[in-house]
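So this first bit is one chain, no partners, the form predicted on its own, shown in structure tokens.
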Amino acid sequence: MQKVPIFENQPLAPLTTWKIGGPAQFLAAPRDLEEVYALMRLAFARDWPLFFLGRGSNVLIADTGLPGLTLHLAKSLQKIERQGETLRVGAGVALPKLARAAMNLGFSGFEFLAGIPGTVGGAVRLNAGADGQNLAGLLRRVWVATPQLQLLEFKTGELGLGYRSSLLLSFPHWLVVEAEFALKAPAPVAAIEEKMRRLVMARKARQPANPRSCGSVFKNPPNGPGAGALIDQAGFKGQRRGEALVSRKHANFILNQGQATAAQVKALISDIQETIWLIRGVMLQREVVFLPEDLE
């Protein structure tokens, strides 16, 4: 196997969808699971903490950047593979991609997934949705490695998984690197790619234009209004820290509007969640995750 390249001290921002975020103390971007699994090895040998990125969506990397090693996933592990009636996905792969794979098979019920900007692995750990659809209904097994470089499979039943929420967000540590997708819905090409332009255009129209954000911010409650809805009433609409903005349009997303820092966009959070407690008695539950906060 040809060594994996390892760079120091790498900017961390331009890998995100949110353009912040200091830099990688060490970086580097395995091509397979072979070179996934050295690394691994590498980190756990020299004990540096270990964190994955992948298109960098519904992250935000702290100003200070990350300690230890990160691996970048984006253009690895993408494998699709048809067998019989499943789909074997790589974790690397991006959403959108896994919609146009199985409409140009022939099957329905993966469009919702074509305005998804994440990739495979971080959608199964989050359960990711959109247009009332979830992985939960496509979803037939994951492989996940461990820190003790073991691969663990688990199906669907096993996976816990609810809106936004699987057993995965317990283990920050473990990496999925494949996914098995049921093939189920039959239908005509031409449909299904009528159906996921539909669901595109729907999903633009109701988003910012701006593309700097992490996605929607916090998960809807269980109970009563959504969360841009709450964020709205609370007036939350155009509010800024620095240069990070709550949109105009939806206000569940915060915008970077040119160079914000995490502690800007830290900030704004905890001015919702303290006035959404305040008027409203709601604690709004943060879908974006803090690295490396929340790996600690």
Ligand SMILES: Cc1cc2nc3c(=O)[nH]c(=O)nc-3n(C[C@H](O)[C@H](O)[C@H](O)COP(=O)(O)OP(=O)(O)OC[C@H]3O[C@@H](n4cnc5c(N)ncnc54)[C@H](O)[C@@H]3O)c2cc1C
The other form holds:
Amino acid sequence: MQKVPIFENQPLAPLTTWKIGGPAQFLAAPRDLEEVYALMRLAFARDWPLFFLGRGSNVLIADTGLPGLTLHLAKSLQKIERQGETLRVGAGVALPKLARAAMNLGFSGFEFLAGIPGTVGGAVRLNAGADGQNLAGLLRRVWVATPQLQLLEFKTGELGLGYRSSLLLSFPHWLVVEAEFALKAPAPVAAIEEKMRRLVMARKARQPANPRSCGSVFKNPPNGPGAGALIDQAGFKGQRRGEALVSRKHANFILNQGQATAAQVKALISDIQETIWLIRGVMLQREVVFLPEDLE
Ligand SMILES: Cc1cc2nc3c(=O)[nH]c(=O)nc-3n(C[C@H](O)[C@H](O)[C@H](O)COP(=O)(O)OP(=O)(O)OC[C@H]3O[C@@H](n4cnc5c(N)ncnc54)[C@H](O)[C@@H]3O)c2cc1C
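Show the other one: the form predicted in complex with the ligand, since we just had the form predicted on its own.
Let's see the whole complex now, leading with the same chain.
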């Protein structure tokens, strides 16, 4: 096997949608499962912490960066293969690309993914969703590589997929490598394209124009008003810490207006959590992942 290049002290901010965070001590982009295993083995042998990064659309990377080895998967594991009434898709495939692939095959049901800027792997991990749908409604099976170099196969029902959650959250060093989706709703390509266009336009109208965000910072609480409404009612719209700003358009979005730091975003997140806890008795749970803290 050709050796996988490993780069030292590589900036991670450009690999995230927030454009925030320090460097990776080591960064590598495995092309296939064999390279994933080789890198996992190396991290284990050297006792390096191991992190995964898809399209970086749901992470806040610390200003000090990440120790050990980060596997960047946005250009890896790109398989999209129809097998009868299913689609086998590599974990690095972008969700909009998956939505278009299903459309080109004449299958509806994937349109809601067109506006979510993550990878299949990142999306499986927390059952990404939008517009009343989520990944669980499409998924059939998932393959996961473990640091013990096993390849585990799960049926959808075994993954405990709920609202922005799954059992995979308890195993941060398991890497989703592939997922199988059901192709069950044939439809004319033009109708699918029109629905996709409509959903993407509606998102654009709801969400801030500044793309430097992580989408929704907090999950919606199980009962009562959504996180955005709670944050808005608490008066946070337009509040800032340095160049981290609570969007005036959608209060659950924190925007990087220039050179915001992870420390500033975290301070804003803590302010919001504390205030809403005090005035509404609701503890907002983060959807965004803090790296490395959440994995330590
Ligand atoms: C503008 C905007 C809008 C968004 N809208 C939505 C929305 O409507 N609905 C929604 O659900 N989300 C939304 N998101 C959030 C985000 O796009 C999703 O959570 C997405 O699934 C994250 O995928 P990613 O590849 O970017 O993951 P990353 O941000 O790279 O990683 C997130 C976490 O997943 C882990 N991870 C990444 N790849 C893998 C893998 N292959 N195996 C195991 N773990 C992995 C990482 O280690 C990290 O802990 C939005 C984000 C933005 C910026």
